[in-house]
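In the form predicted alone, a lone chain appears below as structure tokens.
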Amino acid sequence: MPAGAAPFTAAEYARRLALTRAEMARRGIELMFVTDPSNQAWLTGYDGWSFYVHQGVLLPMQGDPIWWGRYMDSVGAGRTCWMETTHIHGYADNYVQSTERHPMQDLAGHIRRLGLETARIGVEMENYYYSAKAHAVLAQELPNAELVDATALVNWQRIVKSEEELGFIRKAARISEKVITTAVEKAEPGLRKNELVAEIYHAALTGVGEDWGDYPAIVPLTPSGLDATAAHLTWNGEKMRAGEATFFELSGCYRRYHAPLCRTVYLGTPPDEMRAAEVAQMEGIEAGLNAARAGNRTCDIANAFMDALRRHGIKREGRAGYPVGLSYPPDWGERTASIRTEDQTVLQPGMVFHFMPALWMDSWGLETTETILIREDGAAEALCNVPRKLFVKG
């Protein structure tokens, strides 16, 4: 493994390959073609803003993985991957956005050279980065191969974090604390929202001490007033106003690892119904954390939270969280389990979730969330240390 080329130890990458190959063997898959940039990074260390073109990792059952992508990005692969450069392949630039040829034609050539043109090949079909055209061309180029849907095969191997990964997530959590604290402290009537987001980005990217901030997989979500009744609005150039709540859905990021954290600030005196909802939400969060124990299920967390809300007469639908860790845009979730009333995923020590018990009501939104770690014993650990409350600024 080239010194300093990738952020984790050789033993950590060997662990990841072994997990993935065990699941490949269980499914009878002889070769994986991995296109999700988070999965590419998890397996090889590759880190670059190149996921707008076709690229991926070929993982056979033996030997080191192969990173494949645009030639100009193969240089970055050599700088960030743990494999030797003989396992990094770049295709010519005339394949990029061409109407005459497709990068999957080049990829098929590599698969043939591996002697796997008749293999059972797993591809990530439900994925932002693997297009319908890519699949069609690959199938046409490899008529004797069996292309099978292996969506989230690698994602599920990532769900239990190693100690090395938890170290990165804890660093991200310290940055999240700084980012949320900055947002709450700077928020005031008359401040333009884009100026507040500039402060948020500055706090996120400067990081904490020697732990520098990476770009988060989701941009700051900072809606105010009626905009905060929607879950995923970003920002605009309007001024913050008294008599409105603003929620901040943010995350620090350290070397692609996230620890999302949400808090809400009210400028002025909150209405009684919001204060009542805050009480219910806090009770629900405590109930959910207490249910988030190894051996329980993700639905147990959701049900504990929902039961608390129902006791207060609040109806809520939708999931209340998801696993997080290493991620690239457009999402910091891992797209596997959900904290949802019907999800039966068994909780294991080392799992990390964004417990997201937000409330979006008719005239305001209230987001108070935690990134939580499932421990060997006892209730889950909240990895960030920011007061869990509705922040009020007169």
The other form holds:
Number of protein chains: 2
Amino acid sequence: MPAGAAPFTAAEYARRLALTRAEMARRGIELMFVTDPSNQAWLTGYDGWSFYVHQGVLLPMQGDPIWWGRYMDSVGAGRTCWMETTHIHGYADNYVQSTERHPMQDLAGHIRRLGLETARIGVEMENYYYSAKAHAVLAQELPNAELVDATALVNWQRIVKSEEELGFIRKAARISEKVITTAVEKAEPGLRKNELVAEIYHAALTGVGEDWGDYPAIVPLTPSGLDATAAHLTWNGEKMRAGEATFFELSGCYRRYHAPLCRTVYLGTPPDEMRAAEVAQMEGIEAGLNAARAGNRTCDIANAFMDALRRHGIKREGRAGYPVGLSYPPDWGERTASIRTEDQTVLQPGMVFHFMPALWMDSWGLETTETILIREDGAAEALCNVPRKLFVKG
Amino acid sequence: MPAGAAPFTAAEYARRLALTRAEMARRGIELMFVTDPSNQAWLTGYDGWSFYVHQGVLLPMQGDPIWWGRYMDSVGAGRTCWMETTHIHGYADNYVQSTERHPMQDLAGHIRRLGLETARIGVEMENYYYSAKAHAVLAQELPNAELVDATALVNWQRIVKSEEELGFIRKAARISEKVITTAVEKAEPGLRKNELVAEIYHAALTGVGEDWGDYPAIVPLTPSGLDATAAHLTWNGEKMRAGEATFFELSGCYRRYHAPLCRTVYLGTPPDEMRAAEVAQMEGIEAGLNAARAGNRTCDIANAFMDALRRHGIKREGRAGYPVGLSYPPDWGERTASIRTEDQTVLQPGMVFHFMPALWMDSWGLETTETILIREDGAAEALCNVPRKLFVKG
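Let's compare: the form predicted alone is above, so bring in the form predicted in complex with another copy of the chain.
Below: every chain and molecule of the assembly, starting with the one above.
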């Protein structure tokens, strides 16, 4: 696999570098050290489950980016990045989880060799893969550099998707449709939850036609009954029961791109209050989609949704969505804008959000969500085509 | 689900608190702020896919630990932790991924209310879930506290497993056997790799008998051919081919406990050099198991393994294993001891390691590994029972 095995065209990567460097220039940043695996992949194509050790991408203002990581993973970098292998650097294995050495010492050496040890360097202070220790060691190693917080600098460049990226997200959406449909069809009293999740994974990974399924950045969430009043419990071996609601928070994944989708199934006859909430939720979703237009703001979506709920006597606070696209665990959100009342992000064509108008009540949860695309004109497009309702079985 | 739904006995959690507090006392630490999800679960039972937002456990020297996280996840904490809900605190949703507020501001308020704002506080500087930003904000909020690096303080208390924990790991081992056997049986030329991984997940999650499968902390790694020269590439939609080796790096998971296991399958007739490497690797594994005795050190295992390889003319460097047990993504290792030549950890009965004597060569990879238990007497016990060899098919 020669350099260039990354999934997108050279023009697409050039677009990404140009966007990122324009923002670096605006902030006077001469070098970015990118640790977010999604940002690394977006810039270079790097793809591997190696983010549990220190690694990252060095992006100076000129020349190709440099992928840097554990030596054994530099082989994988050579097989997945578009850059020549001269731009891939591995550090020795005795830096890994050592109490005597730290990989940032090795990284600092590369920065010195680039002549950038006194530069203004952007680091992602708020990221899973840039630890407090990593920052402390890098600052110590480069006393004359100016390390500035560039959290989400790259993430913000990702928020408007290219046509190539939308192609990937639409493939993920086809897989999401299959996965949710499988979950709804299989759900029945007596089925153990882990067996249901096994079917969900099987549907997700076999994919649709030629489009194979990748691992979603969040595992399937499928809580029932009182567990569904909590937001993020994973499955267990309990049997599904009549008289309980179960929500499915799932996403297909095509080559790291996601299109999350949630639906809720009730086994039996749902209580009136859940039916009433369903009506309110559907109205809220319609209102939100209608407000999700280019030129409007993220808060307009949240307000339209919550206003509709309020008309039905339901008070709902908190976030109701976030941008999605390329992601690695532990989160499929992009961590930039939020669909919430205080967020002022202006909507642009090509933005993709997981619009997440879930309701977690005292004794049940009702999740019905859509991955939506902001269009040139008109209301947002829901990218998945699955009936938008509370599914009732039996 | 009342307080006490955590998977272990009260005595087991008391044991864990006592061990952790003894080490805190030794280091003069009055309060631990524990962010590693595995450490949180080990101390409190907390289990949820919510580690993508800031959360943690406050452990003072007296009283029950306090789980702290996003408000919507405090519901899940109430359902999975053994403490009373008075010891569960949630912060408001407008702290989540905000550029104006940071959750550590809320945490600092709790520390002040505990009267510990001038205490010596242990934080996990080297952890995915304690960002550089989180540390900076906490330090700013608590100017009179002494924040000290207590990375792996709790992890080290986990290295010797209790009988209750060994029971969980043995269940995971049964699932690992099933998963590896499934992978080897299904592998054949023409099978798409994503379809194979779908079968692997299905086997893992359906579990064995009553013992349901949980999600492993690392996704299945199943690279073939040249991709198997790299360590951590995930699957794609390519077909398996005759004349290629594929390694399977997998783990069953029972309620967050792991027993990783790797085997390699060759479709066709393996080249002589791979057969020769197999002989060397098997000798190396035997030598390693024999050296893995209580009273010996981790380096003794590594040296015994590498000496055996050397006798066969194979030079192998780097880490050859790590402790395993309770884990969350992105790593199933415990990040304490390493099986490598420079590590001096003394082996004790009840320690469990993934002994990882993998060989990554120029044109193929050969992974054959075991999860091993250090016993009172004698060589280590391999916890999984799958033939230890290169599998050859067709």
